[in-house]
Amino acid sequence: MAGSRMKLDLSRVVQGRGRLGLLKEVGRMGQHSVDIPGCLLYTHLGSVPHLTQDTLHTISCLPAVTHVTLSNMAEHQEVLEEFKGGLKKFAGLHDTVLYCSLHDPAAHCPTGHTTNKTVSVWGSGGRIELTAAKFMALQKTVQPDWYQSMADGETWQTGTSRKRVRKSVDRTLAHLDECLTVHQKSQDLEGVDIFGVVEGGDILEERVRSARETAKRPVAGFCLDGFQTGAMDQALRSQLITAVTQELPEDKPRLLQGVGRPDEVLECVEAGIDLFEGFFPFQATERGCALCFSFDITPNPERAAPDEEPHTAGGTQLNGDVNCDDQTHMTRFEMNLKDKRYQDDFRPLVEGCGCYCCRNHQRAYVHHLLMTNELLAGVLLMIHNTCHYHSFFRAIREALANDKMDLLRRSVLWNGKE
């Protein structure tokens, strides 16, 4: 019978809430284990965009865990069956664990297509109609290490009735019962771990119930659907977050999807969030940006106080589009590299980075094969962005150890990009 071998070990709750740790056992062999807060690798079907599993591993401190989407795999469901090695020997993976979930967080995903019975995913040939059986029989296909089981996350929408999103919970807690029931005789899954998934939209009572209620199956951890950018407020966010923490077991990693702003991440960790998933640095890259936001937490003292106006002379600007109402906008914690003024600007895209970009490559060469189309853009691109955002969480932590969350988020949010 599959069981969950995944473990929690807290070291620091920072303000009854921000965790700090290390989630032990994870994998099917119990190999590896992850920092918390932590940040999944995005990918492809397993590729990182832009960059070979050679360039890949030129970046330092990649993370333990590797994450792919059913909206990219469903379509190949049928070349996985014949292939029978799974998809982290089909896309050449070695030692990483795999994680599956349902949608793309760096995709649309309409919405208007679920039933009682079903889910879709959408892939590049269009929808795909899951049923509970078909989902686990992608899920032993694809054979992960650990997934999220389905769930109906379609009430993020601002203005979701209180009936149709008690239908959510409802339906999601439905599916997960079906999902565990398979999941619990194969043995193809032995040594895999589920995740159940909280819904309950922006009403507090059906996100506290649908908590309680995931909290009760045997499940190894928790998928919070429902808060990505431009879904809520963010105050509304932190709170209803905090609220669903309360709720579930203290010994139970939780991931956040949808959620990658800096800012974002800073109040999610804070309210009790202990992973994210990594596609921000993607989306940066596609934008033509490069990741610039500091994450020093060496005090400053030439550096705005907290509770002072912030300002711009000299460079210095709030980091952070606040009003940015969805993930498709560049934010201010990138520079967009496809701006005129970059032609002739001969310095790394951030000064002290180590990466091979900005160790070999100027703003001016980058922004020339952005203006060429040249593929070298999204490669030098991706690599300083993928670095960048993973010494963030690095940072983080760092901060969660040393009680500097507050000089951290200071860093994050009032600082010159240039």
Second form
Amino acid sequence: MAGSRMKLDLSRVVQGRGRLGLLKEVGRMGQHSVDIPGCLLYTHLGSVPHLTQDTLHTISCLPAVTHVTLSNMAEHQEVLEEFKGGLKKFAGLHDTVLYCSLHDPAAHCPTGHTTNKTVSVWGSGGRIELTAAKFMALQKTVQPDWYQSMADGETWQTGTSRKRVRKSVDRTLAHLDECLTVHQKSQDLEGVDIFGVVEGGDILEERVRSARETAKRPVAGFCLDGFQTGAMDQALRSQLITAVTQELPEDKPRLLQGVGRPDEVLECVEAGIDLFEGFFPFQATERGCALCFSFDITPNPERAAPDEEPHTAGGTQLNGDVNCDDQTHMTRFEMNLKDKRYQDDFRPLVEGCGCYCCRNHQRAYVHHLLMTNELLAGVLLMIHNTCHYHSFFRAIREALANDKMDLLRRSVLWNGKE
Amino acid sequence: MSATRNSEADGNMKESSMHFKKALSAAPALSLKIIAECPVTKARACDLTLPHCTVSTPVFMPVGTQGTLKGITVDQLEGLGCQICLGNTYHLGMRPGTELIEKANGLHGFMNWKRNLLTDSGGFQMVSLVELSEVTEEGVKFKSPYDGKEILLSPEKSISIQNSLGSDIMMQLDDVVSSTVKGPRVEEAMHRSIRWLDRCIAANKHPDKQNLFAIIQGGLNAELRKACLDEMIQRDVPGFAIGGLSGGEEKDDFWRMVTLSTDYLPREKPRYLMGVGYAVDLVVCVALGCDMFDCVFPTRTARFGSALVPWGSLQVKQKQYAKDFQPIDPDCQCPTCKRHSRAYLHALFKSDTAAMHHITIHNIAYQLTLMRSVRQSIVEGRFPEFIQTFMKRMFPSRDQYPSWAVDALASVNVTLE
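Alternate state requested, the form predicted together with the partner chain (shown: the form predicted alone):
Let's see the whole complex now, leading with the same chain.
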């Protein structure tokens, strides 16, 4: 059987759902392992936004898995075919696991272009329509270690009809079967893992049916689609994820698409999610913000308090609430460095942070770079935000290991106190 | 915004006598050690010791206008071997302002750059913002593009801002006239620049830590240049810049003014040719005796996808590179060329700004490597051969050599093959 090389060792399951463990034998050569709960490294075409390899590798807690998207790569298919060496080599990446998803979680994907046989991705040159055959041809040229099967995920908008949701589950299963047929016959994809995609919108029965049917196929793991921030409130999301994960085999990983806010991540970990996409630090960077939420789980709760209250500024709305599908607004987990209050603030972005930016630069400098539209602002913020976010995932694993999820939640949500 | 304050007049009177004494007793803030001189051309290799580190010349100085080199961290810049870079007084005086930069321990502290900085006078913006400005003996008046307030940039003000920035090398305020202007305005500007130099020298609060360079003016008129040189070399300044060139004049006029200036300038002081950064210009002007250069071109052009190579430049965004899997320059040792192909950079330009950073790194590496090779060849006594090889690589054939470069090199005894 092709795929399913990766093996999941669970060391702990908290309250029957939150999972701590190690995903082993990941990658075509099976040489990597990934701690779970874990987060992928978000990239554009294999490059972390704004960063070169030199600036990226100032970050010590980088995840083992690099995430690329077909929406970035579809337009380069011809080039990659001629190159022959796969995206990893093309992008100058060494020693990383490459995971390929369909869409870019941080980019808006216009709806209304999905058919029974095709899905569409949007690159720099516009829409590219993919059949399962083309989708698989792309995978063969990208040569990831692991990829998401083709899926019709166009059911996340509120008010999507039951009929449309059912159709998306059916189509996604049909796409998976087609992908698997090609996958199993392909020598190029030997040792590559494929994840099936669970759809079903906000309808419990469809979610359960999608999970149950997908789990019958020979997949290495599961992508949970249609739960992205803005699609539904957290209570419903948790309820549906719990129902879905109950249908999925214990020994296979579950990757949640489109959820990145720290509070939502914690909820979803506790509903049984293992892996997340790492696009949230990028979004914060693009709005000129630095992640500053606390994830300190040292025993003294006083120390969990951040050095200052986060805030909103310049008329920016808090995006802490449901059904706010505009992901360009700042959240309560970050500080807006464009705010005038930082003009003469000579502290690091986050006191005690060990990232390159915080070790070398001050808020006043980053503020200046933002006010003058200097490219270095994006570089420094991306370094800090990536480092901060991936350290948060390390804290989640520590909290799971030490029964401190409550403490961690309090620490993270402290920022939300108003 | 401190550039809008005009408070130096009241403080100056009582301070100036004190500064005079300090200036007399202060050790110079730089030393120039000539390591080698080309026996054929006027080229020289020197160690220029400045407050933050020693600079190997000839040197190209990248421009970090607003306290940052476009998209590059200070560690990356240091990693490329950069020993000195530029900041722009006009921009930094506007944003974030001198008060803030002083609080941050100067521009070095603000941008966390451990090596040397050179700041300009802010006067060059007179040319670019000429419609907003009025030049009088007092200084340059212009309207702030940010709030419309009228600002007077006087020699004292320029030095006061540069003292706040704490640069290792400061430039005098000069009366800049476009190099294409002719007539009495050029002469007026030259004389005024001499007077302003004296005011700048008197205004420098830190002659022991900050080197003030004079700027030779005089347009494209040899007599005026000479007159300016005569006057300025009588002043005890640590170094000289050749100004008012590289602004669209004929190259034939350009190189003649450069070589005339280096003929007169004292051997023991550094010579900085302002605004020059094309590879051919650098090599020729080193041969004419210049030590220091700056230009925004290599970093600006990088952001448009233009990579500098020994045979000219390579437009990474052009379709012909979409499937070109070689590095930009297979012989280049920069981090970009060691890891990435033209094809990948071509593709990345469509997805992320990191593509610009890759080319910026490469172009700075190209400039610095070029100058290191030039220096090495001077030290080893083979600079004339270096020039021959360099020109052969840069141009497909001899008849494509620019005639001004051929003439300029001939004037220093190098006949291109």
